[in-house]
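Presented below, as structure tokens, is a lone chain in the form predicted alone.
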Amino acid sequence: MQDNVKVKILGIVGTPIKQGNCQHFLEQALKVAESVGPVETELVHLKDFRIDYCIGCEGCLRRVHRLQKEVGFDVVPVPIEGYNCTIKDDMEILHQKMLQADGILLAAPVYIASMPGQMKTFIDRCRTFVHDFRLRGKVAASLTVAFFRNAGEDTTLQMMTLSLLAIGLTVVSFGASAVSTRDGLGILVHETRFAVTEDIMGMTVMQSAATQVAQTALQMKAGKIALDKAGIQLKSSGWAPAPD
């Protein structure tokens, strides 16, 4: 590995409990990715920030046409400066974070077979990399966190996951899955305050992952550095509308 490189790890988890078996399953994750090699780590839980729900106006995506008829509708990502969205609130802060980061830990609890609330409005409002490919390079995995077995971890795992590919990102791995009972029959622990560590399958699935995208992270940089020093530039191209 060389000796300039290093990678962030963002972490990123969704639910409406601070301190939860969900934030804990995401933090073992966080310090797995960091074992791996040069690698540093962040946290965010979405209940510190004020995320209001997207509302369809279109202006990230107007904008960024706008800016691709500039340049050239083959040119990847498109050189969006700064916010692109109409919405002044703390996904500000979310959008910086994402881009300053190489790779992503997405952490949601099962809400009835599917992602909560919070977790799907943040998506909502992650719309512009749809369009502008500035997430491109970056890997990404998925997490979570179920209080009963078989009750909607894959269905919620693909639907994060399906997210992350929409947005731009590369998933490279299957993601991860715990319960936070015992077995999963929905019988609470009370030895511990984080029964997720319980489940032995799950956290060592969720090792799994973590070391996937910290070691991807880190041979994608570590590849384009190489590529740079070796003069190689690689092409990429979004899409291109239907000639007139």
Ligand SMILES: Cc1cc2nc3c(=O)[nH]c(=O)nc-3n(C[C@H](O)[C@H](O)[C@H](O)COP(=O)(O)O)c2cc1C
The other form holds:
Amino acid sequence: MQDNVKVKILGIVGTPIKQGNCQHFLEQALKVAESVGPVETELVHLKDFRIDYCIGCEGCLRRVHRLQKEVGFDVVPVPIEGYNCTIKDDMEILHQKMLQADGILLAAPVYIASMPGQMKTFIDRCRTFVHDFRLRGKVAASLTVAFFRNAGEDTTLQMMTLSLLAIGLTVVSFGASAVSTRDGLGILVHETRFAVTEDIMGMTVMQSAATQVAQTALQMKAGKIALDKAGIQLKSSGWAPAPD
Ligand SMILES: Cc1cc2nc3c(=O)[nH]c(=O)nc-3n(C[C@H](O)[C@H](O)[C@H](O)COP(=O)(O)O)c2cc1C
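Could the form predicted together with the named molecule be given as well, to go with the form predicted alone?
Now the full complex is given, and it begins with the chain already shown.
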């Protein structure tokens, strides 16, 4: 049984900047996750994918509701096959990666006390998961990087964390923030390309968050395998049918 207990943690970074502090922060977090045990990681940068805005067509929702009527509202996750969005772009690849992962680390910089539009657009395009519960049982946490200390890290982390919860993930950490300037005072650090590594507090909290994600993912995977082996099927609670 032990051989089966390995997990995949997917890191998703949403910023217009490639190889910046935010990406580096996530890369370090994924290294920490790998050090926890049998953990494989992958980092995807949203800049490498074409992601259009959600158009609010409700196509994903309607398909979920149609299927729920067929199979019953107590079937969780809803057995949607494949990609469930009317927009054909690279989100199909990202949905697939999310479905295959056991844990997700979301990273974005603070932009005007919030996440940048790239990350928000990505999250909006995950609406199917709010209704189909296909991400249930996967763990997650958020990471952010800011210029100044106390200049929007909390709001950004909260928005990302609530978004992760909304799309059905099990958030296992408050997340972590770090600053990309000296002591978070807005003074540029010229000695290193990745000033974020000099934020000892931020790096420490990130290590804790990444460890928590990796450990919990492994424990949940082991639990699922043990339940399967024991032939125990957990009952899902019913879900109120939505009107047409
Ligand atoms: C449009 C914009 C808005 C920003 N807003 C904030 C902010 O509200 N608070 C803050 O501390 N830093 C802010 N920053 C700074 C970034 O969070 C910071 O430079 C961070 O390191 C960027 O991550 P990156 O290095 O991965 O690009 C902003 C940067 C940009 C470009």
